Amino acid sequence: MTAARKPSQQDPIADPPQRRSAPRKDPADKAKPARPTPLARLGLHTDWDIALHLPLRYEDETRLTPLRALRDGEMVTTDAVVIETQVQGRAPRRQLLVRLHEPEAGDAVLTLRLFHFYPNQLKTLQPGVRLRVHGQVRQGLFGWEMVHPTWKLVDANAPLPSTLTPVYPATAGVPQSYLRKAVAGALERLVWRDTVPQEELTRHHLPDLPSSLRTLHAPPAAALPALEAGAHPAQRRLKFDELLAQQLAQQQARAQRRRWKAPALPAAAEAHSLPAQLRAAIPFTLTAAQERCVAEIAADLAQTAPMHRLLQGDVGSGKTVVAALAAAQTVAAGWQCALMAPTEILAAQHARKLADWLEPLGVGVAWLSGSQTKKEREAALQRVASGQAQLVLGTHAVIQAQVRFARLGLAIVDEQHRFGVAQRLALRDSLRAGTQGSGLQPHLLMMSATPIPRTLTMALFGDLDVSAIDVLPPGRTPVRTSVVSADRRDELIARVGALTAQGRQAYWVCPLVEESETLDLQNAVATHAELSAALATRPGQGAVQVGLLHGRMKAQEKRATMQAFSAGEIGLLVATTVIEVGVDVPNASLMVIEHAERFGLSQLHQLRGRVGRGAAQSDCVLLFTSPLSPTARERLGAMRELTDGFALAQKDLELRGPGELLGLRQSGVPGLRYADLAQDTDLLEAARDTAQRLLVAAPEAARQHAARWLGEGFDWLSA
């Protein structure tokens, strides 16, 4: 949510206290790096940072539980008097036992067991002193006991806290007492200015920010159930503010792009136009959903404002032909189109398909990838720069500095979330360069074969227009999915042999390339050797050709393997998840996934989508290793029951969160600290509506709010 703040940055939420003049430093101090403060080690540099350092959980020390009322497993607070202190064992296994009793408890005694203690504690915990202890009580062999509770000396009838005790995220050397004092001081120093107008808070039934933060750091005991459920009004206020900042940034970026100019690429109406010729050449009819997306993209391309559209669809929904028609419209208008994919396998798949469709119609096609020879690459670069290559296909090599387009009108990015932030920024800069100093921005179409739930689309791609192909083409047979224990592995190998004997093909997916010292998982290299041996000699049948494909292979080796599999020369392809997207072999009708419990739902669905592309009934077998965790069992059950990618993506969002679902943690896209996109849909929609109103009615408040939550480094004008 927030970028790391430097101590020198002025905090936008509060009027800072008066600065004191700092003492002069010795010039030699410049060579001595300052030792980070305890709070800095937690990334807390300003009072605002500290105020937003919310508790992980709360302890209820607002009421006492008598010793006679203790129950096994409960977290309790109790007062009692020390009756005996004893050290047992020898170093390093010494432990301090402190026995407590209260006169009205009858025979009940509570033993505190401390494995780590100091000599001064032994002196303090002498018989006769009264302690107030808090911890989990359990019934041991020798009666009630607590292991390493929190404790303090108290007088008889000492008052209890009036609020819950916060427990903060911490690190070594930063005790909870230090954090509680730091938070109290920060809340006291901050001078609050609320950037959300009161009418918006009233509209959405939200409290003001100061009271929300004070409540979250010191809530009443009655608030505990709502806090644990994440539904307390104070929590909802912080979630709303975080989502509002995100929506403001995205809508501001959308508004900024409307001020940019792009080449108008009108759709030709003539029957002999390139898009019309392409429609006549493809051997199928577009679905209504595809036609709707084609029309939306065509309308955007005809505008002088640059298109920024996300085209998403389920596995096999037909996004490629929609992209091909957009490319044809661009080329027909006299401009170039570039398509970039994250892997060479996927880029090559697009290249084959689009070249087969468009080259016979007179469209010049160029291919760029890191595996090309210098001579091949220089020839391709020359064709791109001269404009002879009207359609440029490749990997991230398309956006490297030496690539210069003559007239780049449209860029298509497939599986866009797999590209890192730096690569996407490089793409934007490359696109500007591709218009040859005209000041025009090319249109941008991003595609995703990972269905994205609506809430995630709103939160992460709110600055984009979205087209969804939500209906599969006719004739696609649903893939049957079964969940099978790895104990039945031999039966499955025999099934693969029988299938390939009928002329069908199969995939066998492994989570690792080679053996791992830390993970006991089936790896592709060992599995390839095992299956090659098992299927080499079968009574009355010929040997099955078993191929191997993984990310560490050279590009030429991968390309040769895929060509052999596509041609039917390989009956069984053992692979890692490198085949997750883009591989299209209609004759493959069986997918086996090893250790399926280790994959997310969206990834399993993508892998399953490699089969079921022909007319034959296809199957996906999810091999699992016992025992399964409850989450893994739920995930595999969902795969067995659901075939709709959007329904599975929503389930994946609930189980794993957005960062894992789209790989955002790896791509560098910041996540949300407080809001939960699987649960806070209503707040996300409220934030979107408020952002639209604020940008019109109170643009300065909108800017301040975005700066507060996104950091001073946030570039409001060019987001």
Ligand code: ADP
Contents of the next structure:
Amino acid sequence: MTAARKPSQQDPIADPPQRRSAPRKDPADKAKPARPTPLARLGLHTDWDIALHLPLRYEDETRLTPLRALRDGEMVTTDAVVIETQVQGRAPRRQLLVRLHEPEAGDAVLTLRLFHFYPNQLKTLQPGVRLRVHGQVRQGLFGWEMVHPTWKLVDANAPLPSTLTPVYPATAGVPQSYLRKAVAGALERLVWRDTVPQEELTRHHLPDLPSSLRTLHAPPAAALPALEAGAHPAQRRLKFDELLAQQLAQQQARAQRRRWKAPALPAAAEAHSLPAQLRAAIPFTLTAAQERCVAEIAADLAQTAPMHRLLQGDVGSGKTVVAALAAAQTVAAGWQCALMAPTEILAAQHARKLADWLEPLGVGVAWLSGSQTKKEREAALQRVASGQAQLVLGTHAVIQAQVRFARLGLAIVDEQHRFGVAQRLALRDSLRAGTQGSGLQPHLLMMSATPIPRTLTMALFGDLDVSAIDVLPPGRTPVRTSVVSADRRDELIARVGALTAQGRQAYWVCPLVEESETLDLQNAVATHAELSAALATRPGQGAVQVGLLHGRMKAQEKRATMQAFSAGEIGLLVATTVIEVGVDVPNASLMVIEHAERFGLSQLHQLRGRVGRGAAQSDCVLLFTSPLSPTARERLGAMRELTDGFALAQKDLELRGPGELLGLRQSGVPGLRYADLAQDTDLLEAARDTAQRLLVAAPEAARQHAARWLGEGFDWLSA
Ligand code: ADP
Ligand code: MG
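Give me the form predicted in complex with ligand ADP now, not the form predicted alone.
Complete assembly follows, chain above in first position.
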């Protein structure tokens, strides 16, 4: 419950109610009370910020442990009397030894070791004075010891605190005592107004906010286990509040979008319509899951409200054809469709597939990418602007400012979560600029092959409609997964040789070296050299062509390598994770992943999805290097047992948390500071439920709640 969050700049909770709706006043009016810098350094600017600066953990100083009852390693509070104080050693190893006993109870002795002390402390710690010390006890050479305990002088029978002692996240130079005082002051000054109506709290069994915050800053001792589990009602209240704010914002954004207009692209019904021709040209029958998604999208496109839909489907589930049918419907209605992929390789692959399907049916196709020559690009731009190109394919080059669409009706984004924030914003702007002068916004279809557990979809994409292809096309044999020690690498190389001799193909994914693209690269290059050498000199068989693919290659080179692999000219492709998404070579039937223990489940699943695309039995070999951590062991075990991407994603969420799952490394889910999506599913459901009611029944309370949690600056209408 501690991830940093941008502090809200206002103090909405403390504002007198009438100011909420009053027009903006003179800025001087809003001047914050001057605060000492230590709090500012912690990002705490208002009483509300301070009240939300929750303890990292708690210490139990509510009970005294007699010296005779000490146990090794325990954190205890104890009262005892100084017998002797002694300075030992020389600087810098000087230490102060303070020996304590309990005069009324036996002969047990406790020695305090203090490495930092002041001369006047020496004077204070005279024999006979009584101390209350708190710290971890150890059985040392000369009996019980505490190194650097906290201590203070007390009288006999001095009262104990009745509540747990909070330990706050701090920065150097901000003492806990200072923070405790600041929090107490802030809690006292806050004028409490609960933005969540009592009936909602009752419904979801949640306490009110003021008492929740007070409890969290000074909980009773009995609350410790629940607090440590993150399940205390006061904690749940805060989690609920931030989830509610997020749900409100998303539902509001969604309602707002319904007021915008998009071109209605009716599903063409006649037998010779473009979608019908496309269906006739596709060499397979759509699965029921694909048909359902096609129908959901077709219905959305026919509306004048812009579609905002996420199409989720495991790797290989067949999203491309669904996208192609949406494109066909758009073009048939006389509008343009743009499809954007995160990498050149993927964009090229889509371009080829969609162009192969649609060009013969008379659809004009244009290609836009960063690696085009200026001339190629200008020609393409011209075709886009004139409307000659009805289908526009490419990387994010598609949404750059110079690109002017004549009549953009549908934008499709593949692997949408792989696009960075800047690119997503650019997409939003580009969609708004949309269809020149028409005042209409294009429909938006996002596709993701990273199956995301329902909780995360709700939390992150609550403003989207979701279609899921939850069944793989028929005729696939599930990929067999084995977990193999790296000691058996040579055997595996021989197996690759045998496999390629039969005309099949394989991938060999190189270890991911954290934080180092350079090392990744060296690794891939070295592995490529090693495997080429090993496979070049095999008696009785021709040499295996070994290709190399990594992120530093030029787009052109990458594309050439992928094409050679697709065409079967390369037998074994050594690659970094650049092949992770979308690459489709049905003849490849073996995937070797080195140092599989370093990958997350979702990533392994994506990689594994590169094979098993044809009818042949495919294998995925996860090579690991000992020793394995318990979670790594569990992850690899899950990979062997589970083939369903959604089940694996759920497991990944439990094992590593949402940040890792979404590739956000450590940053967690944006905007969530307290809630833990792996744990707090029920609260998310509750928040969604409350948000729906609040927006209808109490829109002003809803707005206030969102402002409190997301900041006044939060753009309530356009999020
Ligand atoms: P992804 O969802 O990962 O983008 P693709 O659209 O690339 O999946 O489809 C994977 C492979 O399955 C492609 O070769 C595609 O032609 C094939 N495919 C898609 N749908 C079907 C189907 N209903 N029946 C048989 N093969 C299909
Ligand atoms: Mg795909």
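Between two forms, the rigid core is defined as the largest C-alpha subset superposing within 1.5 Å. All values reported here derive from a predicted model rather than from experimental measurement. Numbering follows the first chain given and starts at 1.
Novice: Once the core is aligned, please say if the CA of residue 156 is shifted by at least 2 angstroms between these two forms.
Specialist: After core superposition, the C-alpha of residue 156 moves 2 Å or more between these two forms.
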